[in-house]
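Only one chain is shown below, in structure tokens, and it's the form predicted on its own.
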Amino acid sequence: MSLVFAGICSHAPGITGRVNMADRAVTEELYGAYRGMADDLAASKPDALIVVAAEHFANFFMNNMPAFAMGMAESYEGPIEDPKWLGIPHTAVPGNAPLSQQLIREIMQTVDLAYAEEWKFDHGVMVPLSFLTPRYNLPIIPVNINCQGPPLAPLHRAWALGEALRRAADQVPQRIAMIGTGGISHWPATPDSGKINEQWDREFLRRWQSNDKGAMLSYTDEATYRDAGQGGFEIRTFISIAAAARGQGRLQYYRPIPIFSVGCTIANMSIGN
């Protein structure tokens, strides 16, 4: 069929773990924001959802770091955090083994793409699915972006991979949607925790709504870690987005919020040829 959805949205695991810390009226700003881009969801009739995340060491870790990883399972759980501090239970979550492995084989043909039978869904995937399928009732396939562990990978690699997931979505007969999820700049478990640069944020959606390719591709690994954090190289599951959809972006919802410790954002891209 073809891509039919895609969207980029915040997972901080404070978006819900925090939640009786936050002012009532600016999280229901934020929850609503979630529930407009769940309806748009549901309204593309999606046959699956794949989420482009940045894993934070719950799968994978230095002596096992793939670039890309896809998930090729049955099903899925999560969150692998304590549910109580997350605040979103326990939960099993399906997926699509054949479809993956359709998905998986177009994909290597431009991408080296490692992929896992097994996969425990962290806070970067439950925190978005809690809001967007909270039925769980919706076929996942996860991807992981390495954004934790250097050398990472080039943003033009993180381009290549949005490409060939639009690529593969296009060759199979089922509709996909395709979400990235991650913060923009934050600094997450360091003295610095709710720091939020508002004006990098702003300028990178601002490149992001534009799909601007060469102004995406033109941060830098070390500029980003300046001003915006290690939290920022999580830009790389938002740029593939970009790369797949190949349309504008609409941006529904961007307020910094520091007791989550994340500019919260939410917003969609239109599908392009």
The other form holds:
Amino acid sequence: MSLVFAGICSHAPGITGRVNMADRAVTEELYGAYRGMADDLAASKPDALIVVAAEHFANFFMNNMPAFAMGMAESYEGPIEDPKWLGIPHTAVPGNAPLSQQLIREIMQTVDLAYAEEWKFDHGVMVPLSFLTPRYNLPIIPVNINCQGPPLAPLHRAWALGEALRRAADQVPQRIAMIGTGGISHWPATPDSGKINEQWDREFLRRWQSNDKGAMLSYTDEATYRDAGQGGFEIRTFISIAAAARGQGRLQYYRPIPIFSVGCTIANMSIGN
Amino acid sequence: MSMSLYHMQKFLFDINRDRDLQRQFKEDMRDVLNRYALSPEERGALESGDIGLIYVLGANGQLLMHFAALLGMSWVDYIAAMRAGVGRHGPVRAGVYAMTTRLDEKVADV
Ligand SMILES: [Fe+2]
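Show the form predicted together with the partner chain, please, the one above being the form predicted on its own.
What follows is the whole complex; the chain from before opens it.
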């Protein structure tokens, strides 16, 4: 039928995995914001949720690394990480293979993407789902962008992927929701973990909320690496969502939480024509 | 990327996701490592579980983070081990996971 919901949120593993090391009031505030997003998502009555997430070497490796990939399985499982380490129990997650196929065929008109009939969800998908669909009863269609092992797809290709996702979502009979998950500035899995460039984050979110394509695509990977760390490469997932939604963003929550290694972010975007 | 760094990371990728390989590694570490074309330094670092050196050699953090957890390291110890590795062996030699903070810094109070 159409795209009925679009949003972005953080997926850092610490959000669920290191909760015992965090300030309780801060965590409650963040978790409340995730619950708010879950309510907005449910109110849109989606038939399926596309999750545009970032590669962390869970499914793909440098022997065969796609710039973009989409899941095409009947069901998925996760987390691939130790459930105790991540704080999320191992579970099966439903997919929708025929719907994936239909979407992929349309996306391929403009974007060459890989598909995968086997896919294990890592924190990039599981952390958001643990809040948004905690009973794992909504069919999920995962999309992966390589934000991890350079060379990475240029930002304008992430934008093109988002446009293709929108075209595809508008062509299927189902009601499609879509979220992008990632961090803005962050230096995860380094000794710098916890470093956050709040000013850079707020500027990126300003560009994202006003859906300023030119400003979002003007970042170079060199500048992003310098100012926002290697984790900043994940802005690709947020950019895809802006391209798909074509609307205006509303920031619901932003707060740097060093023990979670990221400026925790939750926002949604209106669906433009 | 050097060929052996690729193989060291391939080992980390494999062991992070394969429970059988994790068991084999615990039983006979050398036999498992023989399957990968590693430099002597990489091999030594993996055999001794030297997270700091593996980090300095350029292992991708998303791979190393889970290997450290597999070795039973807490988050705090893992962060400290990487920082200590830079202190002992110098800056990270490859990849995009270089340390940008000071040796004595505690970024997230850990
Ligand atoms: Fe990530």
